[in-house]
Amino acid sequence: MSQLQQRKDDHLRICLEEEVGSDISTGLGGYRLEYDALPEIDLVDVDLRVELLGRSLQAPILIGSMTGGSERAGEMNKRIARAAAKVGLGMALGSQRAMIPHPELRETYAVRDAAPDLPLLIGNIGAVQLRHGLGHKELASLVNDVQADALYFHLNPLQEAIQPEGDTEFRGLKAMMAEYVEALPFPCLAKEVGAGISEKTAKKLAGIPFAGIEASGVGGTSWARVEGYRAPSQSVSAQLGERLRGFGTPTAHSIQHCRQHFSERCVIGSGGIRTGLDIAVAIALGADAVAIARPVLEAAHQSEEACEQYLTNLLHELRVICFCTGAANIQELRNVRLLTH
């Protein structure tokens, strides 16, 4: 197994077996949706369907970017994709960097082979890879080879700085992303990986013709902490992983910054989204949809059926919340009044 494949398996093992939370609140719990005891709609009439990046989803939910690049990762991806397709949700892939030196690893990302009805699939590459000669042809291949509909450029300086084999050459990436995003023939989005998008970052990214942005704020899995577990015990990186596990912008604030600067473009809320109530608050704060990762992975680790059941229950919870706020659809949910505690 290559070092890169071993890293993918390490990430899965750590996320499933260790305490990887940021220990910082997402900020979503600081809000309450205004309850309506006279909603004037029937529960059965609540419509959760949305259009996202030109695709129809049964609810405003994506399975967030997680994994790929090893045999175990490929099996998890396929379980998740089949469950997502059954309930009509979208999915994002983990970093496809492994496919560049190892094209044979395509199988671990090619979830549409297992779930051809998956309504939306987003590919994923680290923006820092542009510093190493990754060009238009290679980026297009990452999307086309797995039949994806769009591509994430992920930004993860904190993770890379702590990762034992991390890449911290971020100089000039804004101009490089702008050049590539404008030229590529499919929608491109920016995202963080758990440390969030601050107002400063949102403003910079808004100047690039991205189709949208994913917040990935502090409050969920801390990839600083994950990489700290991978580093030698008592090393500086291991210590930093613990000390900086909550460094960044909490999810609620990140969503608001993204909405402010991305105006009418797509905003995906993520980072510690765990419940239907989290989803509803994120949407009321300005997200068009949300992405959920670790709880889906934990369910898929049990079985494909457990993953499908988790997603089904989540949709039911969101439908009940819409009903109890008088929101007949997601557009109306966006207009539900938020109250602070």
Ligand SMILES: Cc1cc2nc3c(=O)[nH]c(=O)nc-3n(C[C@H](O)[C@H](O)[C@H](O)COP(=O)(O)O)c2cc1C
Contents of the next structure:
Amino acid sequence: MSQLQQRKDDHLRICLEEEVGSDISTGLGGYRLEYDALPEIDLVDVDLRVELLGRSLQAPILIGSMTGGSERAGEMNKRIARAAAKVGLGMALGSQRAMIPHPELRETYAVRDAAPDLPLLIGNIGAVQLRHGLGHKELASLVNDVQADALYFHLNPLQEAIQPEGDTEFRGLKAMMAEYVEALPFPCLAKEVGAGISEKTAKKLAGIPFAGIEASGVGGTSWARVEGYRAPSQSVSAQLGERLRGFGTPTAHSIQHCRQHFSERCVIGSGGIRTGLDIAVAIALGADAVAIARPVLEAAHQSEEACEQYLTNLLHELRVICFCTGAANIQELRNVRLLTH
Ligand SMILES: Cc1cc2nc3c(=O)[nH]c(=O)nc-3n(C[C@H](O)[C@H](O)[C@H](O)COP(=O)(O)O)c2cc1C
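Moving on from the form predicted alone, please list the structure of the form predicted together with the ligand.
Then the entire complex follows, led off by the chain already shown.
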């Protein structure tokens, strides 16, 4: 097994077995949606459907970027994709870097083979890979080989700095991303991996013709902490992973910065989205949709059916919240008043 495959399995194991939360609040709990005891709509008429990147979803929810690249990861991806397709939600893949030196690993990412009806599929690559010679041809084949609709460039300096074998050469990435995003024939989006997008970062990324951005703020899975577990115990990286587990921009702020600077472009709220209420607040703060990662993995680890049930329950909760705020659809949910006291 290559180092890349081993790392994928380490990430899955640690995320399923260890305490990997950031221990910091997402900030979403600081807001209350204005309740409406006289909504004047029927619960059954609430319409959760949205258009995202030109695709129709049954609700504004994506399964966040997680995995691929090992046998176990491939099995998780297939379970998740089938569950997401049944419920009518979108899905993102984990970093496809392993596919470049090992084209035979395509199968572990090719979720459309297992779930041809998946309404939206987004590929994923670390932006820092552009510094290692990744070019237009490789980026295009990452998307085409798995029939994805779009590509995420993930930005993860904190994770890379703590990862024992991490890539920390971020100089010049903004210009490189701008060049590729402009030239690639499919929509590209930027994302963090759980340390969030600050105002400073949002401003810089807004200058690149990304189709959208995913907030991935602090409050959910901490990748500083995950990498800390992979480092030898008592090592500086292990200690740093624990100490910096809450470092970054909380999800609520991250969503607001993304919305402010990406005005009409697609904004996906993520990082610690766990409940229908989190989804509703993220949307009222300006997200077009949300992405949920680790809880979906935990459900898929049990079974495909458990994953489908988890997603179905989330949709039901979101529908109840829309009903009780008088929002007949997601557009109206965006306009529900948020109270801070
Ligand atoms: C097992 C696992 C693997 C992940 N791998 C990737 C990855 O390869 N690329 C990426 O952009 N984000 C990756 N992420 C980060 C998630 O997409 C997300 O940004 C982060 O976990 C916060 O969301 P959560 O709190 O819902 O887990 C991964 C998350 C998990 C749980």
